[in-house]
Every structure is written in structure tokens, then in C-alpha cells.
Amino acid sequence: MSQPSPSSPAPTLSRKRVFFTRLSSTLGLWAVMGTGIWMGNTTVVLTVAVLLGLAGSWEYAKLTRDDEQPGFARWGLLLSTAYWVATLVWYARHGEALPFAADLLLLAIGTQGAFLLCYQHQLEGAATLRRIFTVLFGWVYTVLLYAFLPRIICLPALGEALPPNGIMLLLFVVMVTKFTDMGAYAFGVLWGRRKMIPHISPAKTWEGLGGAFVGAFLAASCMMALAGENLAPLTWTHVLILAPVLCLLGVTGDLAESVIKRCIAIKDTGHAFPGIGGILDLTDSLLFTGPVFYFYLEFLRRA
């Protein structure tokens, strides 16, 4: 008589492991943004941010290297902390974020340089374009869309007798995007069935969708509730109007990075933070989320 297979339940119980151990890394880096928020530092803030871009940039550098020609990979990082670098320097002597005019620059310089670093070897068809997309790609990915971050952060008042409150904007993306996550991976944990893009991330399913709904309503409810006043000037019907919108933006930031592993046949982009994966694993979802969030909070101040 067949014994039942002791190892069957191992795939929940492996799930669930993952989940806390994902919580536990969640909660300790809001302990630290936490710091900062209550000590109330615009710079301690903006340079967590900042660090964190550039290990971003540094992780991506590091996946995508080329051994056949690594100048490539470090032109593309040399630009990026390059760019970091300014932010700190400009908003220490100006007090604003960097001038979009240097995004500009810097990425036509990095055109030129990808371009100059294929004048020291024989050209390989395909791969030598591949190598000057990679670098470009990089850029785009890691500094630009990861950007709009910091320039949160370093928003003046967006209206009369208002002080500056970058960065507790800054937390109420943060707080629907990654609850947007923990909500989809929490649902899709205890009830997730039917697959949502299998060929893309097998793990995601629409049950998993519904709970990111839920996390980023009950993220962007309690944040408006609790520091309503210094959410100006969001209101209760611009939340109504964000939170689904980021939710949907942050699932796909989150397939998108999928996308880049499942082409270079990774799981995890790192293991910085265990149970989430590396820093790309971790700000994925911001990099769709906080570009449209600063322009939305632009329009509001322009209206």
C-alpha cells in the first residue's frame, strides 16, 4: 500500500516561509525610511534615495556585463554615478532637484560614449548594437524612470502657506506601490489559481491582482486619513483616483523587471534583501509608479 508522499504540502509551507521572510525585509526598510521621515532631514532622505539608485545602477551594470567587452557596463555606470553625484551637489548648493535639462545631457553623452567604445574594436554585427542598447536601456531604466524619486522629494510647496512636503508625498507612493505588491503577493498566496501571464511570471495570478487593488486602497486610505494635512494638496478624491492607478502601474513596473530576468535567466536581480531579491527587485514597481505620480502632483500645482 503507497504511503501519502510526505513532501506535498512542502510548495505552501515554502510559500508562506517566503512571505514572512518578504514581510520582515518590508518592515525593516520602513523602519529606516521611517528614521528619516520623523527626523523630518530632506538630505538623510534624498540620500538614502540616491544610494539606493545607484546600487540600482550598479546591479544592473553587474547582470547585463559583457566579459567579450565590460567598457560597455562601466561606461554605463560611470554615467549613472555621475548623475547621483550632481543631485546631492545640486541640491545641496540650489536646495531643488537636478534641472531636467541634465537628464538630457547626460543621456546624450552616453549615446556618444556607447558610440566611441565601438571605434576600439572590429564591429560584431547584432551583438555590438546589443551592447550599445544595453548601456542606453540601463540608463533610462535605472536613473531616469528611478529619478522622479528624488525630484518627489525635493518638491517645494505645492500651494499658499504650504511648507514643502516631498517627502511624506514621497512615502504615500511608496506605501500604495509596495502594499500594491504585498497585497498581490498575499492573495495570491492563500487563493491564487488562475495564471495572469504564465510565459512572463508564472507565480502571478488574478487573485493576486485583486489583493493588489485591496493593498493600495487600504495603503492610500490610511495615509490620507492619518497625515491627510500633509498629503496637500491630494484629497480624498485624488486618492480615490490614484490608488488604481498606481496599483496598475505597479504591477506592470513589477512584470516589466520580469521581462529583464526572464531574458537573462535570473530569478533574483540580488540578494541584498532576503525574500525580495536585490534593489532592482525592490524599487521595480517605483520606477513605473513615480514618474506618473510627479507629474500628476505637477499638474495639480499648475492648475
Given for the second form:
Protein chains: 2
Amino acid sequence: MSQPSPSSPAPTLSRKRVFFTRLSSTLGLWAVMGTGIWMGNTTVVLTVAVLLGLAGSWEYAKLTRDDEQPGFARWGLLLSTAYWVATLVWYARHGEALPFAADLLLLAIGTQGAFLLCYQHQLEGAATLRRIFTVLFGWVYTVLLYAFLPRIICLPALGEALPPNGIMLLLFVVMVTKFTDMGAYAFGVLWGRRKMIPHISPAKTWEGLGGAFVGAFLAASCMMALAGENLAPLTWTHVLILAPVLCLLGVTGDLAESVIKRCIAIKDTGHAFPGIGGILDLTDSLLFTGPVFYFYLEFLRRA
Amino acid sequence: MSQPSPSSPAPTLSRKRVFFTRLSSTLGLWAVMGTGIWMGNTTVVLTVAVLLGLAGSWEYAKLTRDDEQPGFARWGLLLSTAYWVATLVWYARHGEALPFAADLLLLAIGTQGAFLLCYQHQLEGAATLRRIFTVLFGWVYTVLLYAFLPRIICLPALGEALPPNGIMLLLFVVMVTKFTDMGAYAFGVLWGRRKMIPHISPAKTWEGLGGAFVGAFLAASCMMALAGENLAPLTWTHVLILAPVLCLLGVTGDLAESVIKRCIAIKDTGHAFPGIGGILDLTDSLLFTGPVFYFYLEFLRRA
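Having seen the form predicted on its own, can you show the form predicted together with another copy of the chain?
The next block holds the full complex; its first chain is the one shown before.
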């Protein structure tokens, strides 16, 4: 959905460079993830997902750093690390996702710890509240929302006759979400003209939104056509429901990170991958599609 | 732990009046709750607990009201109402507590909705982030932390030979927490001299903290002596562990609400009960003791 700023000296060249850098970073990441998926090794895929999650929390801590009282950011990172270690240990011992109770336990401990931290200092009104709220929002945004992706990976088999297909279901939601992003980006670069929501993200255009829908349907249909038998309980009907829903959630999630970035007044959240920006730029839309896809699957599995 | 301010005209009279108003409010509340407990009717106790929870969310929304964009507070209230209705319906249909998955589902929907709300307006940097963070913190503080009390009420029986004892276990944690508060208050009023944490709450004294421990041990021991057989899996050993732990958590939770109040610069959070202040003044320490007590019980039950 990007388009060059009016002051850009050589818009076409710059566009192309950004596009190809972005493409190669994406392909590089897919190569790593793809190897794990190809091997069908849940532990490998889960570990990669967990490391990305941890990197996201790290980036959030850097983004919201408060040099006056760095203890809050450290507390957030300690909680995230504890959560991800627990996820890996639990999977190794029980072969399933960490129970939701763990999310709530760490949320309670996290809240109590954030208050204990602020008892050490003189209260500073809005600044003190901001510190507490920032660490808790970071936990919700970078850990609890992200954690649905590892949960999808760990989904048990639907029946005794079927193998576990969590990795393929993860691939489905990642593909649909990423093709939403890429479709929006490609259509935006090629034909983007009418601005959609200039007060939030000036580069987003209605043409880009059209591209997002095309990308989502393309990815969902290809996945279903190529690997339909491994996507149980999803059928073609679900493709028709999920593609537009995940597309809209992906766009919303992408905008959400724009809001956070613009409110903290930072253009890119990080520089972990050239052309993509930081980890949160990579995962932003998945933070919104992941939870809804997970609950959609759980609803189908129980129905 | 309170002590009169130096400018108070008739400290002893004022102290006494506050003390007796507070006592009668507490007794009144206990009368309502006690009737439900006496009847041993889980639905009645659960409904009272749910109504108090909803009132707490309502008070938080009033406390953090932002007249420029009231949509955020309304969104928080809508989520809370949905959660508490779901809790009652789930218990009526399944006879057990709402699964933790529901907490996470509503947390995800709540986050997405908060971002959708801010897309409607021009971004205002820190103010926009504050609105999002405030609604999410309110959800965590007044709903997710509080929800452990209804969860304790709904705990299933430990074995087939035993009746469900969730109400008695709730009574245990409420008694220990409230006697912590009352012990602290009584010792503070009578002997309070050395200030404990003047930059957070000027009325808290070390003598009050001593009273908190006395109150907690007294309540836990009385409960165990009078109703020990209904408190399974708790034994006297657990009383020795739980009394100091719940006491410290209760004091921390009480301070946490002081932090929120002082940072928003409001003396009392509400006036629902004379002498006690608002609902959040009533539940503040339970928000910290409830989750830890619940997980302690779950750990024992599974061990």
C-alpha cells in the first residue's frame, strides 16, 4: 500500500529497490521457516516461532524504553522469556500447547510486579501510570496475542487416524496474512492513488485494500488446492469465509502497529531484516489474524 | 493503617466516626454475602460476585473517563458486561467456571476493538496511546484479576465423596484479605506512628503492617478451626504458608489502588458504600490475593 513521499528524488528507482530488498528478506525468512515446515518437525517450527516472539518483545522494550526507570522494560522481558521457556518445556514434556492458565498466571504476576516496581520511586502521576500501562500492554500485544501462533503449531490431531496438522494450519494463516500484506503492497505501488486513511498511515490506498483481498483469496485458494487434505477441519467453504475475515484483520493489525509507531514517533520499529523493518513489522498483522484463526479452528474442532 | 491529617479539627472523634461507618458498611455487605453463603447456593454467591465485578468496571470507567472520546470507556464496559454474562450463562449450562480461553478471546477482541476505535480520529500521540492502554489495563485489572474470585466459587468438588467447597474457599480468601485490611487499619489507628511508604500512601505505617499480619493469621486460623473439614485441600500447614503470603499480597494490592488513585489524583474511587469508598476500594486487595490463592489451590488439587 506504500507510495513514495512527494520529496523523494527518484521515486521509481527507490520503489523498486525497497520492493526487491523487501522481497529478498521475505524469501530468506521463508527459506528458514520452510525448511522446518518441510521437515515436518514441530519442535523446530515451534522454536523458530518462539524466538521470533521473544525478538518481538525485545523490540517493543527498545521501542518504549524509559531511561529514567529501565526496570519496567526489564520486567516485561523477564516475563516474556519465562513465558516462552515455559512454552518450549511444556511442549517437550506434554506434547501440547501451554494451557491458557499460564497466560493468566503470568498476567497476574506481571501486574503485581509492575506495581511493586513503582513503589520504589516517588509517584509521578501520569508518568507512573504510563510505565505500568506500557509494560502490561507490551505483554498483551507482543506475548499473549502472538502466542496464538505457537498454539496453532501445537494443535493435536483431529482424530486417531489423522496426523497432527498444526504446522500446515500455521502455514495457512501465515500465507493468507502475508499475501494480504504483499497484495496490498504490490497493488499500492502499482496503482495506489486514492488514500484510504491518511491520518493513520499516509501510504495506505483503497487500491491497496483491493490488492489485499486478491492476495488473501489467492493464498487461501492455493493452499486449499495444494494441501487441502492436510488442512482439516478446513474445507472450501471455510476458505470463502476465512479469506476476507483474515484479510480485514491483517489490514487492521498492520494499521495498529502504524498507530503505535506514529504515537511513539518512530518510523521503523527496528532493522532486524533489511526492507521489512523490525520483527513487529513482520508480525503485526499476524497478531490480529492469529487469535481469530485459532478460535475459529477450535470452534470447528469442537462442533 | 490510616491516621488523621495534622489539620484535622477533632482527630479522635473523626477517627471514631470513620471507623464505625466503615465497620457498619462492612457488616452490611457481609450480611448480604453471608446469606448467600449460609444458603450454600453457588448461583446466588456467584451472581453477587459478578455484580460486584461489573460495578468495579463501571467505577474504573468513571475514574478514567475521557470526555473527548468516550467510546473507549464504553468499549471497556461492553467487554466486561459480555464477560460477566458469559460467566453466568456458562455456569448455568455447564456447572463450572468459564474456561480461561474466554479471557484470552475477549482480550484479543478488546485489543482489536480499541485500535479500531482510534482509527476514527486524528492520532494524538501520547493521548491516543493512553486511551488504548487505559481501556486494556482496565480490562486486566477490573475483570481478569477479579475473575479469579468467581473461579474459586465454581471450583468442582475434590472427589466424588466430597461436596463442592468453592464458596468456603472463597470465604477463606475474603476473610484473610479483609482481616489483613482491618488489622492494618485498627493497628494503624491505635498505634500507627512510623510511616512505611509515605511517597505512595501517607497513612500507611509499620504498626499497621504488623496489624495486617495479626489479622491475616487470626482469620486463617479461625476459618481452619471452625470449618477445616470444608476447606479441603487446605490443612494447618497451608494456613502457615498462606496467611503471610496473602497478607503481603493484600497490602500490595491495597497500595496498587493507592498508586492508581494518586496518579489520577482522586481521593476516593467512588461512594458506593459509606466509609469504605468505592467498589474498587473494597476489592483492591482481593485483586492481588485472588489469583495467587486460585493457582495455589489448583497446584494442590493437581499434586
